[in-house]
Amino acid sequence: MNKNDLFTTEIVDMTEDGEGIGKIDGFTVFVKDAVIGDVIEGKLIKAKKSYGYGRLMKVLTPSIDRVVPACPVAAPCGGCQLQALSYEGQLRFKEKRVRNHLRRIGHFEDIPMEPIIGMEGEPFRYRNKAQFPVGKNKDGRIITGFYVGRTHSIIPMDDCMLGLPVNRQVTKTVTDFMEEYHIEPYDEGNHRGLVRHILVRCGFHTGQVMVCLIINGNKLPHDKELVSRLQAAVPGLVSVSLNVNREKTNVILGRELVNLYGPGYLEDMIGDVRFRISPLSFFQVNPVQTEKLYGKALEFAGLTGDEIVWDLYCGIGTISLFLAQKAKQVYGVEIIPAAVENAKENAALNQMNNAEFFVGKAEEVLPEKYRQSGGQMAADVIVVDPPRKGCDEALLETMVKMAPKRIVYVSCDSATLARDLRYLCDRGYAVRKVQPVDMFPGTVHVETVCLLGNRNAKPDTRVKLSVDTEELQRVKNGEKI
Ligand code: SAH
């Protein structure tokens, strides 16, 4: 087949990047916005030997899967994918992922895997952060909106279905203000002009709103008066801030952060745990399913109160103090010190004095802390939460030596959970559960949590063991225990 050649197809299957995949005589062509089920007429756009890219140019014959986009600009943003495909499709598609990522890059057959834990209700307006690139359109007036897939082209747009109200409300006070003090949007170009993104961040519980410009500068001009017009037309707006980044980079948020109202964080609940978020830490967009999540993640350590526990890449202490609830002591590991900070006045603010933060690479904390210990350091249970590129060799085995009853991967990229838990399960342990939860309804990606259990340690001996070599430590030390 050739460029610009028209074809008619059915859609098989579809990519991890949920484009649709359609065969014609051998040739495989990937067309976004094509739903699996669909029969559709497209056109070559680029070709290759044995594939192509197609452009979907008119639907023949919908599959039973599709659905009208709940949003006006879903094929062109970059930020969902599957906005096309029915919730229940989504679900099986996220389910699939999971299930080939397990099989083919870690080689497991038998996977026990649960259900994926779905949205209840409308799979819209889950999101409790948002961050708008600023910038002109072709009339020079300012502009927020979404970038283009794969480009940096800003398409207006001053809502996001899967974010909340709220953030148009702000957005339209940001550039309001902008027009009226003529402060110019940055432009990647030639690296000129001020502002960069919005950034909105809101506690679903306690209705608090965090607004947040990231600028090439290190002040704002009129920043009181963008303050007031915030206070007057965002209900619950507790911290107004600036954040520099005044290099050439896609990476949205830089270091330094200058407060221009309020306390710097807003607080959320979840479930009966409160959390200070300030504008640099990570936090769960979906806070509905993240409560899930978390409730997984401690379905699944199994704590009965004497538990030693390692969360590490712990964030503001989130899943730390979630299990501190149920755990003897939990210890955490995060690489970011705003969020260690975050997490100790997170503990101090439950009045939880179970749970101890430490700064630092995971893959180098924890292995440092255990070569210290002689090898004597144990852990009851060890949770991992990392970024996508998933844990450091070196931190997989430190934690095989350290031999944990369980072991909770929670993970957003099953590609590599997928690789590093056939790492733990050739040094000793199962997978005895899998379980996915949809966090991020329209997109084509899932969180994945999964309990491993140690097939070798006699574990209740050991665990006493770590307790009492501790609690003798203790004892030594002069403490009451
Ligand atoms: N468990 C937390 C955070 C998970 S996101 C929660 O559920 O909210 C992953 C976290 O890992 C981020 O906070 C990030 O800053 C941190 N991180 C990234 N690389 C790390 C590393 N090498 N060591 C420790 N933490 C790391």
Second form
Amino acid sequence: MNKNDLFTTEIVDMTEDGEGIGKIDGFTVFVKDAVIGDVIEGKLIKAKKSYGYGRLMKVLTPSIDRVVPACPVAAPCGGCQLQALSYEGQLRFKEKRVRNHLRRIGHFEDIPMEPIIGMEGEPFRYRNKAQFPVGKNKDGRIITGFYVGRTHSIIPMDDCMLGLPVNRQVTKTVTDFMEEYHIEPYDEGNHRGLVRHILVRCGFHTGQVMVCLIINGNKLPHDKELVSRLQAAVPGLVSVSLNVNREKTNVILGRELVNLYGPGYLEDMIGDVRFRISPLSFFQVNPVQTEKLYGKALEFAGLTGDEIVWDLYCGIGTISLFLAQKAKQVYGVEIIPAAVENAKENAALNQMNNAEFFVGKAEEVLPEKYRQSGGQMAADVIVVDPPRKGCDEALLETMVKMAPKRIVYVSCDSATLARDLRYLCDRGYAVRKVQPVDMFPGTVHVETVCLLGNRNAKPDTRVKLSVDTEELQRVKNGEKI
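Got the form predicted in complex with S-adenosyl-L-homocysteine (SAH); could you also share the form predicted alone?
Single chain only below; no partners, no other molecules.
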């Protein structure tokens, strides 16, 4: 096939990025916005020897799983890849993705995988965090929205279907303020302009709202007026701040925060645990599914109240404190000092005295603390929740040397999960349970929590006896029971 050729094909599968896959006489074509089961007409826009990329021109016969996207800009926007696929179809796609990675990358055959946990009800309005780039349209008006897929061109959009309606009140208030006071949005091309992004965070359980403007400078003109307008427009507003990012970078947040109003954080809950969350804090964006995810992690940890648990990549202590409700002692390790300070504050906020946090690389902190304690800080359970790149091999090696009875691995990328599970299973562990959880409906992303058991661990011979004192007294008195 050649560039610009028209073709007709049935979409037989989808890539990990959500593109439809069609076959034409042995030639594979990838088509954005096509879903499994569609029969489409497409146009080839890039051709290689055995594969190419096509543009969807027309859906000739729609798949039984095809739906009309709820968002009017779902196709061009780079945020959601699966809105044209029914939610049931999305869940099948994600479950298959996890299973395929475990088979192809991890070389696992008998996979003890549970059905994916999806959202109940409509899979929209679940995000507690939104980051809107700020720019100008062709008429010179200030706009906010999202980037077109694989570009930095902004699609105007102030009410993402995955976010909360309050986002619209915030972005309108900020852009009206900028227009009135002639405050320029940031221009990547010449590194000029002031306001780069608007960040909004919301507490699902508390109703609290935080607003942070990411700026290419040290201060915002008329900042008190902006605070006043946001207070009038946004119910539940508890914090307004500036984040300074003067770098020529695609990274959204800088390191410096300037507080304009409130304590500089909001509070929210996961289950019975309360957390303080700053603009720089990592906190799962889907609080409803997070409670299910962490609930599974707690279940897999199998805690009875006697265990020492190490939580690696602990962040602000979200999983650590969830586990501390059932563990004897939890030790969290995180390389970012500010996150560790947040974790300590969150432990104090919840009056949890059995959670301690350390700054550093886990592969260095674990063996050092173990040595210093004379073995008293040995791990019964290790919980790990790494970034998308997975665990460093040095950390995996340390985990094997620590030889916990159970490892609970929480992953946001099933490809690196499969790689790391293979390493652990080649060194004495076995995968006992795999549980996918859909944290991000409408997108290709999926979280997975896995339980690994130590094949070499000695069985726990401790027996807990519960004695009824009344029965004991009756025995002493010679009564029959």
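Given the structure is predicted, the values throughout are model-derived calculations rather than measurements. Note that the rigid core is defined as the largest set of C-alphas that superpose within 1.5 Å between two forms. Positions refer to the first chain, counted from 1.
After superposing the rigid core, the C-alpha of residue 103 moves by less than 2 Å between the two forms.
Annotation: Cα of residue 305 displaced by less than 2 Å between the two forms, core superposition.
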